[in-house]
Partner chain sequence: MFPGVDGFHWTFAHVIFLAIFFAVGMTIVATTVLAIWRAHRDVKTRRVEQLRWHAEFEDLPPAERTCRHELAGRVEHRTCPHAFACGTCPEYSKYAALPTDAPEYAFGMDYPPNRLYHRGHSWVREDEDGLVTVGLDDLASRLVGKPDAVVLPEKGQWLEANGTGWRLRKNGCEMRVMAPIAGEVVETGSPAEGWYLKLRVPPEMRQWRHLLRGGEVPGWLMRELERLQLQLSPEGSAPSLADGGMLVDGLMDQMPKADWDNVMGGTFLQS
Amino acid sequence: MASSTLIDRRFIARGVERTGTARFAMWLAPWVLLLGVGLYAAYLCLYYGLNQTNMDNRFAFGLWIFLDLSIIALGAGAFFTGFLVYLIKMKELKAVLNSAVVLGFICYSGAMLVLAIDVGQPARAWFTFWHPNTHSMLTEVTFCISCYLVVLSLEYIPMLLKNRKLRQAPSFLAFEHQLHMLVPVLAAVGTLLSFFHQGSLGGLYGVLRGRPFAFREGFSIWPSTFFLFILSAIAVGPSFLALTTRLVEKVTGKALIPDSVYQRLGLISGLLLAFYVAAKSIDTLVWLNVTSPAVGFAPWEHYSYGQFGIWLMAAEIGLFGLVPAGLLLWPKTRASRGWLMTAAALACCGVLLNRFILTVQTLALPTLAFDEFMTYTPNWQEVATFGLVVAYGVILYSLSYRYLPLFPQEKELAGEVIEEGTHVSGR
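Structure of the chain above on its own, please, the form predicted on its own.
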């Protein structure tokens, strides 16, 4: 055991403390088990087909598309943090930039993994690139997500090459230096790609004329949902980054970033969230009073089916929008670690609820007089594949935290643990 621990520590950065190999293996064990179950479920779906799921012609978009939309929105912290650091020059956010890149890489690669299963015939996935439907927003989404995943890979490689052991190879050191010089350019390219695919994911729903619940008017060729998706993603990106960093601090018992960085992330998220709530409220009022009646549907009809009541709209805009925006903007609550994390969690739940509504409620509601209201419940294969992405993310982030310098200020904050809103030294 001592020998294995010694070998393991050769890869850990100098000046930081990590748990022993055996304890780390115990932490990974349940996630590896969940990963195995998910891989088996993915195998069933790929080998036998999508009849292994509860999706059908009516619910072509199910749990997997909800997962894709959600993790891509939460992963927006990667490109937005790079944008703030390299283009807006918010240097203090460098404290979380590496972590943001890892989270972004996990979210986007996880989304691509689920899409490969959701396609049903991944061997033909190249058709999307070779025979693109130039009139489909999904074509633009596919190209942008694929390109941005390459960008994230190029941003992740320099961190990988900063590993204590890999840095001993001169060729790796030179390659890492050359890639590091390209990071500002990659951040700009990633921002451009991400803005477009985030918007097109929302625009996809806004142009569904056959689905009055989702259809929106807009500006020129873009429906209002195009802009709302971009706003919601960049609003919750900093919150998700703060939330995950705090979770890592709780699990490890270490202080990883200073309070000022948490404060800045909360303020940025609060400002953008307030702007999003205002835009979402205006969009909803226009849809209720103009768009929906114009296509022959009284607004209340969309909320008269079981679990899809008017409370969903109130929860999305009020509880998970207005409330966290207020908490993040008010200096007193933002200064409290507990309130800050509560607000960040509410904001993240808000974007999840928004993606659920557009993915599931939109397809559940009848659009013709002879249509019936239909519900959809994912089966175990779909849930297990969802768990596959979660387990993959936890394992990759755990390995990255253990062996890569994710938090540059960790050494400075060594010896501190974060209590509820304060740093306590000497413990």
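The structure above corresponds to the form predicted on its own; please give the structure of the form predicted in complex with its partner chain next.
Lone chain follows.
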């Protein structure tokens, strides 16, 4: 069977070229394998308990919570693009909205998947809804992430029903049409929820009075990390979106969105990143000179242990904050596709580093006078579960790209030059 024959022709929309089913299966095979290994690791952790991981009483949060925070921050592209398209009427981003919603759905469902394994007693997860403690940031995170996952799936369903085979059922077609008409309401609700829980994820650490490294003063009940997390999430969302779309273009060899959309995403990301860097710098200065000394922790103390030196703070704000912001704001570098992608990648790494510092370094640093600095390395079960989420994401995105119309302008751009000089005949 030639690699280009499409067995699943009836599911793929007309006028769009997709690789042969065999070749597609070969692309999915390694990810399915990774998914299998991850599922086995998850089974071990659920069946035998969390002693399967390297976490301990000091490192109650480990690789998984870092993963949760990071993919939810990167998944912020979904609500922010929805917000821009439907509420700010930035129509040109419609080209990338569907992909953003799929990415958002993957990130949030992946985060919930990992949380289900990370929690000691998953069967009691509903207790947070039944006995909510409104003072806790984690309650707010639980409520909002579950609601927003519902909203995301409601935004994902219309795309699902646009599939050529499913569209033939009249009720599906009608439901897809009607839901599509109401999507702006969902986008508004999604934005409200997301602003709250992106903030609360930051608030998780800001309220820790017992951890001076993470504790921050703030505005009424919200610590400053609440606002910094929102800012960093919406700053990095568009970059991650541009990065992933570029990746998909490279893998499939097709032009999927016009260059103007890349420029627009880059500009938005650059502006917000600059604003974030400024806010972050002010917050760090206030923390080092006011908040931390007030509870008896000298500023240099937080950075004098193991490999967690001052370079970490410099990298987070400077290399991964200021540099990408500059690259994205300067029209010449934003115009060049290469620089735009490096800046986007740097911005994403900045958010990952920030989440890592707040999750792992907070726990590593001593608090009592006779505490010692401790380190932690994840074991294979934890890394395999991490791989499980990544594999789940890639597989879901590949399937969505193949069977659902993610990129409305793909047809017009078919045949356009995606690399300098190579004309694409459509593989």
